[in-house]
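In structure tokens, one chain follows: the form predicted on its own.
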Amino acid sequence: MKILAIDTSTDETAAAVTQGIKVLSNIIWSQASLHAKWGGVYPSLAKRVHLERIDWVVSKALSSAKCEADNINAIAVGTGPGLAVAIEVGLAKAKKISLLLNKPFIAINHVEGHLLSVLAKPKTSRQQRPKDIVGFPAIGLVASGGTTQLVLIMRVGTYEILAHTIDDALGEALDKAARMLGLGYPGGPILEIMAKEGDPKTYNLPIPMLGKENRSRFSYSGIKTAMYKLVQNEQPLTKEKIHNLAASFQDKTFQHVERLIRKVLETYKVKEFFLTGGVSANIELRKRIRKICNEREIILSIPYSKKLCTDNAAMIGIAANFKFQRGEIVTSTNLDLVDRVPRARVDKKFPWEK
């Protein structure tokens, strides 16, 4: 069972060739570079590099997988949530290739894609089916750019979001923070190189939510102010002081994470966590909750690439993998009723699904 994939949510133009759980190919061309004097995606400029290389990362996704397009079995793609004119641009994509091959047609949740992520393998692996589902329920932590959620997963294509975000995203206030140090876009990861070399007790900046963990909500747009007026207070900025201001807001941000999974974790005994999306790349955070796993003998599970925790076309072929075998597929009969739905929620059916 090959599965096509693309995915072309926000800046990176993904496509891959999935068998199973294992990740034949998987190319992303970022855009990250292109947006970086905005200090974040710029939508038309998004979906105009989208559109003039999503032809060369299908090309080379089936290169690279060292498979024929007429041997593919099925067409999938993001479907949202995302930027909606980035969204359009993979989605046009993948139906004129199911139109073109006669193919089925899978419309996935970025966020779900995200989630499935920990269940690939690579191409080299023996295993053929996901390890022990009777790992779920299991608890989800998709911690990205666009978004912040603590899912819980019944079992693959069943979900419920025990928390979200409010505001900003744990990955968009990184990278704004970044931004106030003069760390460039995206700064997230370079945060992070800068705070392993500072004092998180340096500053004291508030713990978002502080005391009202039971409100299930990330919010970030506060700690974010509070940073901003730091800054303008220690300007001029040494070396020594963006260190320290580095590792003084990433320790806070991680905090109110921390509280909350553990708030969440009195209420729903689970197994399994899984810790996706591109800020679970984060050294720190993965040692964070590592930790409260193993205090309460949880297995944590993370993708087996830094590839496949930001935005990427092969956690889309994982998770149509499932779909296909459930049967939740479009024909080309239906395919007209598929769209881009920018604020899709995991937990929900796509309207043409009811």
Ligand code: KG4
The other form holds:
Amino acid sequence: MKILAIDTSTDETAAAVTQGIKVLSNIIWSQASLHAKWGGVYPSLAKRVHLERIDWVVSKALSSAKCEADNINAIAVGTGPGLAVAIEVGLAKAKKISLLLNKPFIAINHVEGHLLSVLAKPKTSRQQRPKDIVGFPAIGLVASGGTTQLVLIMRVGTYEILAHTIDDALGEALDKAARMLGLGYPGGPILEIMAKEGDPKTYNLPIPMLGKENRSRFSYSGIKTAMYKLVQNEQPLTKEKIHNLAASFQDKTFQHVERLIRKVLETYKVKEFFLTGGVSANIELRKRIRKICNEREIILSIPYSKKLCTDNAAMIGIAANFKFQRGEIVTSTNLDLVDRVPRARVDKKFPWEK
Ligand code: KG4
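Okay, that one was the form predicted on its own. Can I see the form predicted in complex with the ligand too?
Expanding to the full complex; the earlier chain stays at the top.
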């Protein structure tokens, strides 16, 4: 069962070929450097670059997987959440290929893709089925540039959102802090490098939502404003100040995540924790969450490659494999009903599935 998967949710033009839970190819054309001067994703530019690059990533995904289009069994695409103008490029391409090849079409929630990215295996793996069957219920953290949420995974396909952000996503907050420090975009990885050299205790930034963990909300607007004022006060910035500011900001935003995870784990007794999304590439965050899991004898699962942490299409293929097995495909007669869903929730079906 081979799936050609596409994702154009934000600023990565991505295509992949997966077979069961194995990743045969995972091609990502990152637009990050093009959006750098705006310090975030510029939607119309994202759309234009997706249009320019989509054919290239699809054919590269097929050739890297040594797979002819005819040998594909189904086409999958991320239909939301994400930027509407960006999603529509991948969606249109996936519909076209599905009709042309007369292959089943599978619409995937982008957040579900992130959650299930930990189940992916490299193509050399001998494993045919995920070991996850014993790992449920699990809790997943999706921390990306577009969302931050803690999700209870009862089993593949059944989700409950336990906590979500009321303003910025964690990755977005890290990107904005990096921008304040003049570090470029995307800021998360650069901030991580700077933070390693700094002392997180130098500055007294607030821990977001301190003492309000039972509200189950992430929030980064307060600490962002505090950081902005601090950076103004600390001008001119020296290397040492940048290191310390980066360390302080990363430390406090991560403490917020840790506190919410601890709170949620008091209520939900789970076997496994899935750490996913672009920010899951961060070594310090991994270390902190590993400690929490070790204390509770919970297995920590992280995608096997950093290419599976940030936006990619292989995770869409993995999720589609399970959806295909459940028979949740879109027939060619219903294909017109499928649309982009920029605010799709992982715990809800898409409108055409009801
Ligand atoms: O999953 P993703 O590609 O989501 C969206 O594009 O929405 O994640 C991108 C986010 C960016 O905000 C980026 O700064 C962050 O993930 N990120 C990191 C790291 N690598 C990527 N944040 C912290 N540390 C990293 N190593």
